[in-house]
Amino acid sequence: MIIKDYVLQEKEKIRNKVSNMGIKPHLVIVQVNDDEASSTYVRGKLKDCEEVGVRADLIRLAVTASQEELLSVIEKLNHDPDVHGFIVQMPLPKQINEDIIKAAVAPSKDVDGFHPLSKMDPCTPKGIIDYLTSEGIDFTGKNAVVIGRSNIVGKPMARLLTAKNCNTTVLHSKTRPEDMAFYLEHADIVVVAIGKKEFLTGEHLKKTAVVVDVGINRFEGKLYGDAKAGLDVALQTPVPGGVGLLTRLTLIKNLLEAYSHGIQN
């Protein structure tokens, strides 16, 4: 099932859910930046929220807000009963310490999933595993190569495919090429999220390999992965409509993992 459906399919799931509970999820999205991709983003979000009847609302500071202004908002949010899930929407700008941004997220409402101690899974590493689950995709015993080694998908996707069993290796931007083609050659899974444009060719690869293209780059006006479109692969996820959209998806769903512990506790 391409990606779209899938998406709209799980929509449908939660829809259903929300529309049984008393009280709506809500959701925040914080945003201290001017960036106008990380607002398409935003913008995509808060629909996403409208389609399946979560609240959410987006709190825009300046971009010459000072952390400890951002650190004031963050405090308020964690101790807000009314709010069951938050995110800060990256990038920051400079005179902000992104870590401890991060750190500063109460575990229990970090529907981002970057505290060390959240409950939730990573939005992007979490979204790729639920799709490829229903996609029928065998984990246990395959080898999956992880290219990119980010805080935010690389090093926690490594992590859920060798939950899910699978023989699992990081390559990088310093990896030698010679030992990039050897671990492709090998590949059952691969997701690339180096941020280079058309940075894995299809060169190397199995015909019956899955690949997941986490990338995005613009460049004249274009969107591109960091994968080669059209790879003569068993299954490959497209930019733009793949794993952007995934990740939009499994945001809404870490807010109703948050509700329930809320509710729970």
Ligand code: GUN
Given for the second form:
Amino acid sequence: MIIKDYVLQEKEKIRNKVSNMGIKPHLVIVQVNDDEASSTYVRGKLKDCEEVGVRADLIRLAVTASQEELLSVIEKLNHDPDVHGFIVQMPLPKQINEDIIKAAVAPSKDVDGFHPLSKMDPCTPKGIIDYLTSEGIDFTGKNAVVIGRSNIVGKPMARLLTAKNCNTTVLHSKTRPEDMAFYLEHADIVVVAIGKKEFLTGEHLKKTAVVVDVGINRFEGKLYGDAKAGLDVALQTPVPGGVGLLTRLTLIKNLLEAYSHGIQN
Ligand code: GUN
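To complete the pair, please output the form predicted together with ligand GUN; the form predicted on its own was given just before.
What follows is the entire complex, opening with the chain shown before.
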């Protein structure tokens, strides 16, 4: 099933579940930038929440806000029993240290899954695993190649694929082209998250390969993935209308998980 339809179907299931909940799960998004791309993501997340009947609020801080101001907002949210999960939208302005902010979010409310002790997995990698699973992809013993080693996608993606019994290799911008070719020739699953427009050309890939494209590259008013569109492979996720939708879906799934932890405690 294409991602758009899969996400609609999953959201319908969540909407039914939430409609039976007395106290609605409550998400807060903190945005400290005035970045156009971030604002688009945030609007999408708020819209998703509304569609499934989940409560969502946006707290906006000025782009000049200090790290202390943001930490005090986080501290309040950590202790607010009315808030089940929250995220701080990245990137942050340069006077604020992202690692300090990620570490300040209570692991039980960290629906982004950014904290090392978070109870939830990061949204993009988890969304990808769930979607490929729904497509009947068998992970055990498969050669998975992750291109990109970011903390948000590449590293946790490799961890989750390995947990699914893949033989996982992480490649990156410093990988030599001949090595890139070697690993791609053997790859069954390729997740490309390197942030370079049409980096993956399809050369060296098996026709049976599965390609997951995490790239969002804006160029002359159009969106491009990290892979060329229309590769001759078994499955390729589109850009736009691909992984971004899975990330947003998983944020809501993580919120429901944080909610159920909160109710039990
Ligand atoms: N910026 C880009 N992607 C994300 C995400 O998944 N979560 C947050 N908090 N910020 C982001």
